[in-house]
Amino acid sequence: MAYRLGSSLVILPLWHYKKEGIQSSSSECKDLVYEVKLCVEDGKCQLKLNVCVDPDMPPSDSSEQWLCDVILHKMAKWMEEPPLRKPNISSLQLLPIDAYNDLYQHLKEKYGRELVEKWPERTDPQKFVFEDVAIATYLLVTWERERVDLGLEKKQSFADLGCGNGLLVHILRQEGHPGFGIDVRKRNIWDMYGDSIDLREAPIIPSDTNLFSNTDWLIGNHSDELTPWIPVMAARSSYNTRFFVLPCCHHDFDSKFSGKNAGESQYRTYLDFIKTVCEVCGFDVLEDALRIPSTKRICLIGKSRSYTTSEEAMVDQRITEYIKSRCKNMVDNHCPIQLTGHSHGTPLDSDNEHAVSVNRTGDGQLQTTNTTDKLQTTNTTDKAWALSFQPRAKVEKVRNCTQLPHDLTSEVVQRVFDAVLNAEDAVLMCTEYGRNWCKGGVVPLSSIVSLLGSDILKRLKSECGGVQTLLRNHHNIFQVSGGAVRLRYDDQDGHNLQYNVPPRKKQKIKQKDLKQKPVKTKLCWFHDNHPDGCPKTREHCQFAHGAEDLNKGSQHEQN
């Protein structure tokens, strides 16, 4: 409990106990109060500690230790942090509420109930199909006030870069925008589409060869790596090319984002780094928070230019210098802009015959224009903006441990066995099946990790988890819990007796956990490789005693 008296925090530690029966209760701890104050001398702040002690009771030097060394330094750490800022958690603060509903619900009943069903992805539907939904929502009644802000007819066209599914193109489609999406992975999902939807499977290096100048709208919806130059291309692209960027997974221009502002979340930081991106390519800003199922719903968007079109080639040059000081490897290959509103390079685009231009004059009045020239695709690294760009794999890399050698599994496996059978602390048991069988010990993961060496702790960590993820994907034989590993041995409905292991948290189970799980498809690790054999009898345990024990038309398999 905490006392506010003038320019001092005066506080009282509670007691908090529970006893079995008695609902829980706390109680003021006057053994050990303490003052904290604030002075200002010679105009410098300063944190005063003041500890109050009972005189009847025995000094506690631990917890004034406590105190000085921890929580003085945390108070004096926040004191120097700006303070947090006020989360914007209202959405669609850019367009008009009644009209967003509306389209919304007609999208969803048009869509989304269809295409749930026939979801053929791995991917959750609910999230990903009403997601995008939404997002497609929002470009539309954007894009609709924008033709009637500046008299168009003409539906404005589109390219949707890091695409994944393809579903928001679908939609857009479908909606009447022309336009295209490209990812360097085809989804299964994009057959269901059928041939009207243009998808093409590419890597899009960001480049002179790869721009979108017959293209109204740039879209980054969970873009990824190519996130940071969705608005350096709509720059370089045209004078006339709009973005909307929807950042999720923190990248810079060549490597993972790294940095923290004080007083801010990471994914703030990474939004204010994207919006500085946006500035620099002479962009005016608009942000704005969408009605989506994710915590990642910040979009940003670009419509407008803070510059005239006499000033695109100080602006390309001030965007060359930006990107160079954040890169590790850049190598100017781009080609400076000579000619003021025109864009440069060979674009991207190819569907562009209902393409709309937006075009600013040199007092910056806004006037369109329609395009109609038929421009070719390319895709090509001999002009990268940074050489040290990596775009994603074409083929996704499977990253838990499953698809390493199998020798140099087998080998983790009886390196971790044999110590934690014969640790310290092994314990030699009688099983409920009337079994001697030594059931180990228990052995720290900072002692496993010693234990196999570099070598092999980096090709573990190459498959992302490392050896933790190795020994819990050998369920069977391992349990890994608590920051230790032991051996596993469950009783006959298959709970965990050997150790006092902190139950987790209730998890909801799923229909398909009910179904009864098949049996003897694999061959038992313990039978094969423990020195007292199983701990279970050929019958009571799940795994195959033997080959002749297997189920027929299972695969000879080791557990």
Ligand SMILES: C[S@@+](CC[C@H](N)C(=O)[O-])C[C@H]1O[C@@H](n2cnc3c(N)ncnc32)[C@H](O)[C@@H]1O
Given for the second form:
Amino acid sequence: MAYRLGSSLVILPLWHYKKEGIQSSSSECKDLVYEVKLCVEDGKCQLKLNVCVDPDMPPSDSSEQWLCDVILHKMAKWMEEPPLRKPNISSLQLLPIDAYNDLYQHLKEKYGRELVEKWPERTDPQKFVFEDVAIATYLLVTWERERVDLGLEKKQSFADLGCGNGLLVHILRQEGHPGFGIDVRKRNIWDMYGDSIDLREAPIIPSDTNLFSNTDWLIGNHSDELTPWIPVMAARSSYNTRFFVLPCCHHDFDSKFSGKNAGESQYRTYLDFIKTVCEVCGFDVLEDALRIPSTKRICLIGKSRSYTTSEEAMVDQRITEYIKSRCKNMVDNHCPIQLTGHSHGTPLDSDNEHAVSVNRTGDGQLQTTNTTDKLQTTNTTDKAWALSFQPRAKVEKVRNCTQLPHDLTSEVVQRVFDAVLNAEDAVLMCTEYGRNWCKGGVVPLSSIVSLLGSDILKRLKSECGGVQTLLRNHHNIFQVSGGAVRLRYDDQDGHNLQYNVPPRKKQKIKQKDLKQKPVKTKLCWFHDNHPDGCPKTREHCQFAHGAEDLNKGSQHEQN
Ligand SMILES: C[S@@+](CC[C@H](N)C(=O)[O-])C[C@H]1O[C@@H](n2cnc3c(N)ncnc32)[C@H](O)[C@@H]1O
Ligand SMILES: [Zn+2]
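Alongside the form predicted on its own that was just displayed, please also present the structure of the form predicted in complex with the ligand.
Below is the whole assembly, all chains and molecules, this chain first.
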């Protein structure tokens, strides 16, 4: 959080943490408040950094060092850059607004409320349902106009690549468009749509065997790793295949996309990269902004080509060279398109449900086969256009320390606990529950890092994002703030006690608190491991003091 005071910016950092593994919350980190001031003296600009120190808090050298070494340098660098170019693109430029608004209201009524109520996923239904209703509206209006412009009778077919919950596929099909969705991971909600929907669980590996020759439109809605490949797959599927992509996370062909053009945001730089891919693939690219809750709302559309069919082989070669220049590994599995006299375009009104598949054979000739299966997904990368492209695993790796072996976690927790308990500034306190309890001292994270050794740190880094994540996941034991670790002790109102504050007068414990028994499903770590036991009484601790204190039916889980 930042407040502007004249030429100063006062910054109050926020800690972000996950609540119940789903939603993230944040709280103010009041022990690291700093002010950045712009001073102009003798025509020279200077950035001054003032760190606001709380006299009751221990000094935190590592945080101040970080502010000086990292933040100040970053700010100075940003100031030297030209001002960011505003994405001066207003929304829904390519569509008649009235038609969009009418259809959006209609679809919102038709699908919105019911889907929000039935939503079986752990994600926020409000965000997903209304976002997908808006994207569906955009596509339906675009397609309706295209049918008028090209004199098409049949509704266009589509393939949603990386379809996630499949909601967009559901709405588009309900509105009469034949099509299907593919995702490497099936979602619970897929079963809710019934048998009439076509959703397939398979990894998509861009290759000659995964073409969409009978599909009118390829859709990449926040399609992550597939985003740069979608224009390529469209270009190589047929001369008539069109696409719609809504880029979000920044991915290159076989790695994370990095880079930022001066004066542009990273998002704009990424959009320009995808635009270049589209142009290399021979599309006339259109850009528009959707009206959706997501901040990544700019879409790129390829409806027509900038080349004639006689130039296909040349464009195909250009695509190969471009991918090669950006990938770590040679692209050597693509059979170049040759001028064969065949057309690999599929008529726009082809029946997508009983499709004719047009593929290239090993010698580059086009081969036509009748098939009801529009896509033959292969699970191997040996035929991939880029050997270094790896589709993500079906089960995503969880990097939050919950997957670490139990003995490693216990060892780290015990070592950090011992260091905090035996720190030089360790203090014995009298808790408000009348207990003498050693609350330990304050240990900088830098000391914890040297205490654990490089082997353990490497394992923590690869499995869970580092020692801080592990300690934050054990927030019942530790409090991590201002670059240091302490033992956690919350008073009976749930406030974390300030350190170096004299112990409070013993308070009378309210009768009402004794009546409101917490539901105890986990064992108290302090009760079992701290030499002075738990700072709270059994009645006031939210965790169980001994197995007999656990609520019946709950598992004996050590907290
Ligand atoms: C950010 S999510 C978007 C999901 C959905 N389109 C939406 O907007 O709600 C990206 C999706 O792409 C899928 N995905 C990424 N790479 C894939 C691949 N190579 N093959 C199939 N699915 C893939 C992921 O499983 C994930 O569901
Ligand atoms: Zn306890």
